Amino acid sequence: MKNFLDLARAGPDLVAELVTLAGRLQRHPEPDALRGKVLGLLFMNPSLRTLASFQSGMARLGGDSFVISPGSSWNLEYLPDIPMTGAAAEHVREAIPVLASYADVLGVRAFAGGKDLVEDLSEPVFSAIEGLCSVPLINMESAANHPCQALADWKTMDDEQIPKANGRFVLSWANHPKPLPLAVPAAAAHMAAMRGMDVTVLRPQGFGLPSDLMQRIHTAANQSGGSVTETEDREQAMDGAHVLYAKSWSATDVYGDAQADRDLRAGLTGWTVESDWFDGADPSCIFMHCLPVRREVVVTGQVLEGPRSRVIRQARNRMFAQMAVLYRLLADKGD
């Protein structure tokens, strides 16, 4: 594994292995795995989980680390050719390669723009930086790609022994006051396609997600053996499912446009999870969310805090799912 930038890319036999992996170290850990080993971490946009997850990862396994993050360094400019003269003082061609002689591996996350669909859907910025980086890249959240939280997701999902064939995963759009990323849902329900599950894309009219994204998820569905449907009918959506997923997105018919937005959510307040939504699912119906989340708008707290959910599960499983990713990338001599 020379990056880990995608799970399509890693492949699912990789992933199995990396999910291994992370249970192996989380219940046998290797203080001395990466001793001498340093992690650049590049934060263009706010962490919370990514950062803390990604720091105690890698000391765990005996390696440092250094962080860039927002308001601690230059504005980065990614786009080839333009004169600078904006608010970006530095550019990728030189700040990439500078950030990877200091480290054995970089972990970069980069936020969608959220004003051009296809601009967003071509994931810019890690396709200007790619072949700038000389050591291992880390994709910690692109425009339109999370694959340390699906690897996390997946990990979950296996300590729940939820199943792969015939497993019923739900990812539901919900309420939130302003457009977010496609980054988690994409990845979210690629992975479960990828698992091998049913895939119900649960959403209201106009939130679909974009055709070159759910065309992905089919792909990957048709590789497994699992399936992939929309809707807008959640009793149908949660009927049997073993898996609910909820995380808003922007409007992918008016994406772009902020006010167009705000007009389509501002009648989808009861896209609110609530425990009610279980009353179809499988009794053994777990809840999943990739944190932050807001109280009461996204879920309530009685579900937040109920027995169906894992979201503190999947957040800790951040940390050994990319512990593994930094193992295989430069512990591991097999490759």
Contents of the next structure:
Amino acid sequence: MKNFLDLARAGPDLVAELVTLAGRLQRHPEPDALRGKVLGLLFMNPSLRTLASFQSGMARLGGDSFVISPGSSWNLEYLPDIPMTGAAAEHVREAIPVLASYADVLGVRAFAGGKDLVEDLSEPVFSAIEGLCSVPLINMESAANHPCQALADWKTMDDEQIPKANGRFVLSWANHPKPLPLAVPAAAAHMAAMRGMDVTVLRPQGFGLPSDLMQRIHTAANQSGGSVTETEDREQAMDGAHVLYAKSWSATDVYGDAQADRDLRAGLTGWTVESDWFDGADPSCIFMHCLPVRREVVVTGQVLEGPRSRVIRQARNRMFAQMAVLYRLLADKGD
Ligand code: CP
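Starting from the form predicted alone, produce the coordinates for the form predicted in complex with phosphoric acid mono(formamide)ester.
Below is the whole assembly, all chains and molecules, this chain first.
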């Protein structure tokens, strides 16, 4: 494994190996495995879990890390050949090789611009930096992907013994005051399809996942024996569900139009996850969310702190999943 950018690029066998390795490192710590190695973390956007779990995971493996946080460094340009007369004082063409020269592995977070759907789906920042990085590169959330979250979520479902074949995974749009990126919903639905589950995307009119992302999810389901459907009928979606994964995302029909997005979501206050959403679900159905989450907007505190919620375990699994990625990239390259 040379980089960790996308579960689809890693492939099902390697993902399964990483989940197994994450569990092994959780049960049997290896505090010297990465001694002398340095992890560089470049955040172009804020983080709580990703930053803390990468630093903690690297320390638990005996390595060290440095962090570049948004606001604490230069704004970076990624577009080629434009006069840099705006806010960006440095180009990724210099910044990435410099940071790679200090580190043995580099993680980068670069969210979607949120203005142009086609551009965001093209992963403009990662497309610009992948070829510039001389050390292994990790996607810590890009415009349309969050493979570290997806890997941790896969482990969380394995830990909970959620079935793969015939396991019913519902990704539901949820209420939120702002348009949010597509990265987590796209990664979560793709991961569940790759795991062989029957995936239902539950969303209101105007919030369908883009066809490119749905195609990726369908391809993963076809390869794993899973399935994918889309609906706005909650009762139908939740019937027999094993997992309800809630997340808000932008109104894709009016992507980049803030006023039209506000108008669309104004009538969607019924999309706050409440206890009665689980009425028709499998009795063991769990609630998942990647965090951060807005209480009483995305989900009630009662669900969030109730017996179905696994949100803290998901966040904890970020650390073990990323330890497995770092271990595989630096200690046991496999290939
Ligand atoms: N889930 C997640 O990536 O959390 P942060 O944005 O806090 O890193």
